[in-house]
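Given as structure tokens, the chain that follows is alone and in the form predicted on its own.
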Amino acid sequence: MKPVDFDYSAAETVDEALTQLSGADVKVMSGGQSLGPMLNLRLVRPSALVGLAATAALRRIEDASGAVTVGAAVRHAEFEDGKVPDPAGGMMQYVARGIAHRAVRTRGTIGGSLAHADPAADWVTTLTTLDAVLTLRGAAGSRDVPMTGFMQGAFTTALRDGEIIESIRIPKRSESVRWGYYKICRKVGEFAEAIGALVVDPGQRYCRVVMGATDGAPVVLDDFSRRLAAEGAAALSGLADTVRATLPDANPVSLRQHEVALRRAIQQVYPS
């Protein structure tokens, strides 16, 4: 199929975007990974499109003191690459390195996978283990939204007509942070049946886990995640039943493939 007819610009300025945006039926195109195949498939059938791949103040990269803050048009590939400031010792440029295929790391966007709020995404996980903060930015204003109450559920974010994401602020990990990262496909490039990550940092007192690739939003783990911290490797032990609690309408299948996920991930900070 093809898809339907739509006009075509591309913003050169954020104003300009969210100008374009006040139209009915207007939707928004960063590196077209996501949208491009549901307009093919005519699930999408915008009036217009309005291009942000190319905006400038998108693709801004600043390396400050306690964070690192990424534009929303900034490609996976570049985070693979080594062009971004890694925040947590290498953890984004491993996770980055593992989204889909080269060519579509090429073209894919950060904010773009964010925004369009899959629940097998990589960023959407990973970015909710390293704390991440939103800025979102529409004719109103900025504000800023964390990771934990971005997404809302599958394919559902905080998101409001006419905003967009504008950057993404990721708060640096000290020198002794540790991170584990383990997704199941069925083979290389698919989308993921179970994610596990983790972020364990005792120089900033933070341990986060994470369950992802779920019905819905990540999962944080807050009791799982302060035993691990107070108990490391043997708060293994009851990792099973808090996935069961977790997920208590999973079918054994699935628990199986969270639980095995957590677990490898888990295993790369704390070796059994």
The other form holds:
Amino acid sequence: MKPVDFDYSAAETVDEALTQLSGADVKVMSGGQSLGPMLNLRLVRPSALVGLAATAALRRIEDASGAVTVGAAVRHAEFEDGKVPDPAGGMMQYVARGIAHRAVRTRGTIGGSLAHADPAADWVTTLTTLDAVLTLRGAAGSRDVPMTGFMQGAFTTALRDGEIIESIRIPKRSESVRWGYYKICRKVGEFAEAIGALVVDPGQRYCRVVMGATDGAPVVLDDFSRRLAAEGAAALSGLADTVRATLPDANPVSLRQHEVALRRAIQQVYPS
Amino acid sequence: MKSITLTVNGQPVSGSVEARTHLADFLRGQMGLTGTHLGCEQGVCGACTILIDGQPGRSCIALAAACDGSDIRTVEGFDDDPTMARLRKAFSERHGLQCGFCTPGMLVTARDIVNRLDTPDEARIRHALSGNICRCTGYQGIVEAISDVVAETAAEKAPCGAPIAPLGRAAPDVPPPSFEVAERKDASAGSGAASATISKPVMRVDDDGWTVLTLVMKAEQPRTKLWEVMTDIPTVARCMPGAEVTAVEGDRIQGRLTIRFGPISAGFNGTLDQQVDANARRVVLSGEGADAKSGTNVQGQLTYALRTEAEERTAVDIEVRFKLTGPLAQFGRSGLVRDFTSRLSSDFAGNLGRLLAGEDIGEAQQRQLSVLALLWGVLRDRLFRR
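What does the same protein look like in the form predicted in complex with the partner chain, given that the last one was the form predicted on its own?
To see the whole picture, the full complex is given below, headed by that same chain.
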């Protein structure tokens, strides 16, 4: 239950982190709430860790006219405690409150969660629903990747070797925005079995329904989203078929869980 | 060794630690503060919960070196804390402990519940307490003790900022108006417009433990040209993310497949035997490899057969079979493996399509997965989904 021997250094700047990351088998650690257990179990055996939790440039929070931009090392508890400006009707604050437990939220970071890309985690699904864009930074410079293209599968992202997430830009929604979020967990604070999430913004003509906690990346239900915006609760009649068509390999229990999570999330916006 | 300076229970402390030493080990081993208990050492049980810079945190998954400069408070450091004094008394009166192992973490979490939440009810208390596991009390006494202190302090407590809304989210009375979704430019359409199309892989697990994945790739190419490319193993290997051919001797190929899954990586070294059936236009590559780190073996077989669909169109039937042996064999059934193998196969077919279209595929980005990660996936389920 003790990690292998490795070196550790906290990066004060992003450039410093990128330089350190160029070494062999060097891993990034932000809040360490997923990496910590994996280190203790020796599933991860790095030669060195670069600590990003206190890197000032990654702790920035910016409230601009069209979007809220947060640094990768902003912690879940900061969303929960209302320290991050709200881009979409309080959705992020609500979601943050349901991540693991308070003692995890005080240390775990949004960028760490995204980079880890556990399909059952909350932020990957939420930020896909909110159409967030990530700024990734590597030695060659920075590039923007939308959430829809960032997560490629379980624990797999568009991050290249030596690249880190610098910030996350979440577009601001209009006053008329509504959202729903429902996750099915066996016990409070556990990873989800299924997540249903949606953002409906008539003011921006934006509607996105997302199925999370699948075996891979969150799935944006594009056609269903269009139908839901146009037809409202009547679209729910096609939900089961949509879920089945989207997850052809899923077992019946999993299909049912995904359908129920989506239905309950949708009913938070469209009472029926 | 790393030098660290901390404030522990109000006292400045300096020490020298290995980078891998977690905070709980530092506190217990070097400071002698054994009130912080270690249960699971994986951030699950909550016994090691202490205050780090005033906020509850798991000291078993926080590196001591990463907490350099922090203000730490352990269960030994609450003598002058009025909330903790009340909690100690209430835990005693309500039988909030039996063996006492979880108590240090319970008390730190309980104090956070009392101080941070605005008069939480029983459901809210149980919710907030869910990250601390107790195997003796059934939680009843603990919840009652916290409720007592919440009630005692409610009257005197200054409003703690914005009240925290109750859990759960009610539906509004009125649904949003109907609207037409704005058209979006799809940013996800990548380069390499396919001159090949790939079917969604279908996966099954045989009774004897082989995972079998089939897919069909269709390329706008005559069969003879495609055959030429697909019997050239170094070329085919270039299309396989993470694959590397190190030597070819006759029908025997030495190679390496590097696989990464999140922060974990592993390299399978092995040999492949190639059987070419020119009449049936079929190639079978079979072999096995071992991942030295996990001591896991994988046997695998890749079969592809070419069929003419039209003059300029060839279908390639691809079948991937693999079997993990040893204690990790069960993971072949995991949905995570299915998802991963699907992506790997699609990447392979996609790269091949681009290659056939004369595009430069560069260095195929490694698709990486390791059996260690599968182990993590399964362990995670077992640890966190109890």
